[in-house]
Amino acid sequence: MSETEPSIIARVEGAAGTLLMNRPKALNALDLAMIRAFQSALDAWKHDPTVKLVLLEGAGGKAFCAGGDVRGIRQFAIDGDKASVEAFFAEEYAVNAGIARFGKPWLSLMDGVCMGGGIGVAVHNGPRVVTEHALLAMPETAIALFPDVGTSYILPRIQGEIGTWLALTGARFKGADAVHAGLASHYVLRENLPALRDALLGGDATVVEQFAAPLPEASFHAQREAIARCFSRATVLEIIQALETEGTDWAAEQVKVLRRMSPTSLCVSLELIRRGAGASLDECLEMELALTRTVVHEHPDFREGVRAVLVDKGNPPASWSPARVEGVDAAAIQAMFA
């Protein structure tokens, strides 16, 4: 991107609206200009006859969208900024709402990076197209965040507990992982994808179908019953007990990185996830909302956990608070969601 140019294009081009998050530099995470502009899209064609798909890719190759921009969320935090903090999220989710609600196919072409706020963007409405370059996750909880911009209703709808364990561990999904979860509906090569293009510019969401492949067996395949088995218990603890009784390597991995991740953020995305199995997404974008107010300003761990990942880049966090899980206080948990 110059200086000149935005950080969304939008166009009309012959029946699509597209939208090209045009950001690389910064792997095209969101900004508010970029979620400001998202909303304008999505009030100028959701009424527009003319327009019969919205068509979103990602600039630069190597990212469709990496997130929110949660250093400078960080930021205004650190500034005492409530204000910017409150508009950043309070208008990403309701592009998040306004996606699901918009009427017409809403179509991602998801290919290298997409995390956080970048799913999104994507998963609420469809065709969700996936590349074999497509790298997809919620890694909130080592940033000591959880898990926003509406995976609360989408994550626990994911059959066997493999929401859950996305949500706590950050697992990272290929493409082909990301259709057997049902996070996306199509898997297409990278070097189908310009005449993909070409073809959805015709109007007709349903021309995907034309160019999907054969769908590669999940990475996670011969651990699917560790997952529906360990992540269906009702505390982080008692999650990370019951890998412990697994006794497999795998099994071992997910402890590291559970024991890695805030013990807060783990416990607040457990609880947000149980509760959003049974709300609507708006309920669940307004649970969300709410728990920024307290995460970001309240509770020490975001800050640190941002700086450790994404301003330092890779330096563990000095200290959570408290240290580990089982120092959490389940009625602190509670107070958070009141």
Second form
Amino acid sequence: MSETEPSIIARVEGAAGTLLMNRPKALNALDLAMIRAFQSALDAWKHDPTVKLVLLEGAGGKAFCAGGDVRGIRQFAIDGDKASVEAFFAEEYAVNAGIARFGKPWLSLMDGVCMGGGIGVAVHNGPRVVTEHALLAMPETAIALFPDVGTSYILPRIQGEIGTWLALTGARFKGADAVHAGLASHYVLRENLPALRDALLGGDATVVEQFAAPLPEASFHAQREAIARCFSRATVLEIIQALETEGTDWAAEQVKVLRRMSPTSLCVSLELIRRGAGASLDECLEMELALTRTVVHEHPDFREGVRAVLVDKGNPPASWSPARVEGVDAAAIQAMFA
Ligand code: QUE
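With the form predicted alone already on screen, would you show the form predicted together with ligand QUE?
In what comes next, the whole complex appears, and the chain from above leads the way.
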């Protein structure tokens, strides 16, 4: 049965188009077939007057969507199949842009893990609902990618350098944290999702207001000032030095995390976020697509990062190239944006 079940289940229920990401064993990570199903739904429903809103959910109870199919991308890179890598990212980013200009509410119910590509199908429209079981992250620097799916537009617009901190360290956000940062718009308890879902099939997205629960304090509340102080620096090395100057356990832990990430990826990600602050969403998606071409095919860290994190799980990266942030050539990073 599961072999023939579609990886996206698209239906019209009442006045809502509903999309269920349905690869629970892969935490609903997006492959190209799923991305194409998103595009079909956007095309079918954008001008369909019977569809008043879209409701997006993840199957299985554990994840909304863990990201993109980076294992598949890595294999394309190893095979030298540039066309398939290009198709994946170009079509994924087109879906992100299509959601932003869909013109009707595109309502995401983030209950469980939501990372990378999952954030990309959730945050460019709204309402963006999280539960107390939501876990949001941009973990790409661990696999030597960079914050993509239009997050280079979103992250620099979060106040107090929270977006820079998220992008570089891959910090995990709970549902309430995501609302405090503006990545999510409504905090709803999991037990109330069935009733919210039923209400939404009536076609009025504003009913979500009636389901919002009191918002707990952000888990990063005590670190807000340190985040703003340290992550506003011009270079990754200066951010690390600023964290070392803080002299707190929290800051020392951030340095440890940053030292585990791909140094090249940290520098690319910081530059991307700084450039994204002054760019439109479409310009950000274009920058990201251009970066995939060098980062995936020409830089060794991506293959090594995906191998370590997702293929041979728990087997840490043998070596990054260069191995340390101190060894990254600033001109080489700038050249990747040319
Ligand atoms: C960085 C990423 C991803 C990641 C981990 C990272 C990513 C992704 C997955 C993932 C996780 C579990 C799965 C799966 C994929 O993990 O993009 O299929 O079952 O999809 O550190 O960018």
